[in-house]
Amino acid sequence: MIELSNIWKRYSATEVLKGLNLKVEEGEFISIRGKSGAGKTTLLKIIGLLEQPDKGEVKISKKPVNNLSDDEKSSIRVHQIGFVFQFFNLIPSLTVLENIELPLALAGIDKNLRKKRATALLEYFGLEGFAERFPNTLSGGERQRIAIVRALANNPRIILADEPTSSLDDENSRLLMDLLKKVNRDRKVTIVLTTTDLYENLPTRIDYILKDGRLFER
């Protein structure tokens, strides 16, 4: 599903990724641990086609993507990749239901179908009671769970979760991981999750450390 070969990335004088290699099979759930500044977010941005590596090849679903046009990359992001960010990135002026509809609108889905799909997702995860609430009325854990549901709106094949538990307490972190496990198990979505916690017990099947610009399996 994801293949990175000899990936290099530099910002100014700092070499962040140094010949990094990664293969992620379809339906896999992996974690990438590393200290702040290790390059985890950069790595996810390269997988998510938001950043271009300085050197190396990126393949999504066996297709080379480095040389695709911006429109082609945007189409892959909209239809194949869901993003979960560290600080939720929900739109405060929209209800929960409207936030989940947003990726569907970007994909050109009809308004009635958008609402039907978003409502069905909330019901599937037992979160329908949040539909008409606004993000600022939700706890951090609730907002992050809604962010995951939003990431699923266009039935992506890949979810990239950038330190999704970093601002959550232990209980909400567990609830979030339970939700990601359900997504991975029931929907066969490939998940790549990053964390700065080197010791947290994670439900991922493969666990990597990002150190000195390269990945090492734990």
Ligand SMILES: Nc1ncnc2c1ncn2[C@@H]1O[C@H](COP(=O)(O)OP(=O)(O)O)[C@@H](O)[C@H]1O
Given for the second form:
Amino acid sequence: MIELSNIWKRYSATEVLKGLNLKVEEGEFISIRGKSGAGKTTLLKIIGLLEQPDKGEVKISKKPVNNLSDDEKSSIRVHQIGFVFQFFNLIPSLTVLENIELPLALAGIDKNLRKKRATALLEYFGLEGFAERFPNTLSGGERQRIAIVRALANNPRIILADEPTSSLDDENSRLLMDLLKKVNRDRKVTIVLTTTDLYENLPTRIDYILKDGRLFER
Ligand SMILES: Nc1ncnc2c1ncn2[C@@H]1O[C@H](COP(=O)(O)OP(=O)(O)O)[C@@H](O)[C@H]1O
Ligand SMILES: [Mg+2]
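If the structure you just shared is the form predicted on its own, then what does the corresponding form predicted together with the named molecule look like?
The complete assembly is shown below, putting the previous chain first.
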């Protein structure tokens, strides 16, 4: 599903990724663990086609993506990849339902179908009670669960979750992990999750440590 070969990436003086390799099979759930500044977000941005590596090849669904046009990349992003960012990024002026409709709007789906799909998704996760609420009326854990539902709106094949539990307490972290586990199991979505916690037990099958610009199996 995802294949990175010999990826190098630097920001001015900082060499962040140094010949990194990663292969993620379809339906896999993996973690990338590393200290703050190790390059986890950079790596997710490269997988998510938001950053270009300086060197190395990226393949999504066996297709090399390095030389695609911006339009082609954004099409892959919209249709195949769902992002959950470290800091809640729900749009405050939109209701929960409208937030979930947003990626569907970007994909050009009409208003009625959008609403239907967003509602069905909330119901699937038992979160329909939040539909008409605004993000600032939700707890951090609720917001992050909604962010995952939104990431699923376009039925992506891949979810990239960047430290999704970093601002959550234990109970909310567990709820979020349960949600991701369900998404992975029921919908066969490939999930790549990052965390600064090197020891935490996660519902992942494979755990990597990102260190010195490369990945090591934990
Ligand atoms: N846009 C950028 N410009 C300059 N330096 C950056 C940029 N993005 C990240 N960095 C640097 O790259 C390193 C890795 O950052 P990041 O990928 O955000 O790490 P992590 O997510 O593991 O905390 C850090 O030293 C950070 O300061
Ligand atoms: Mg980060």
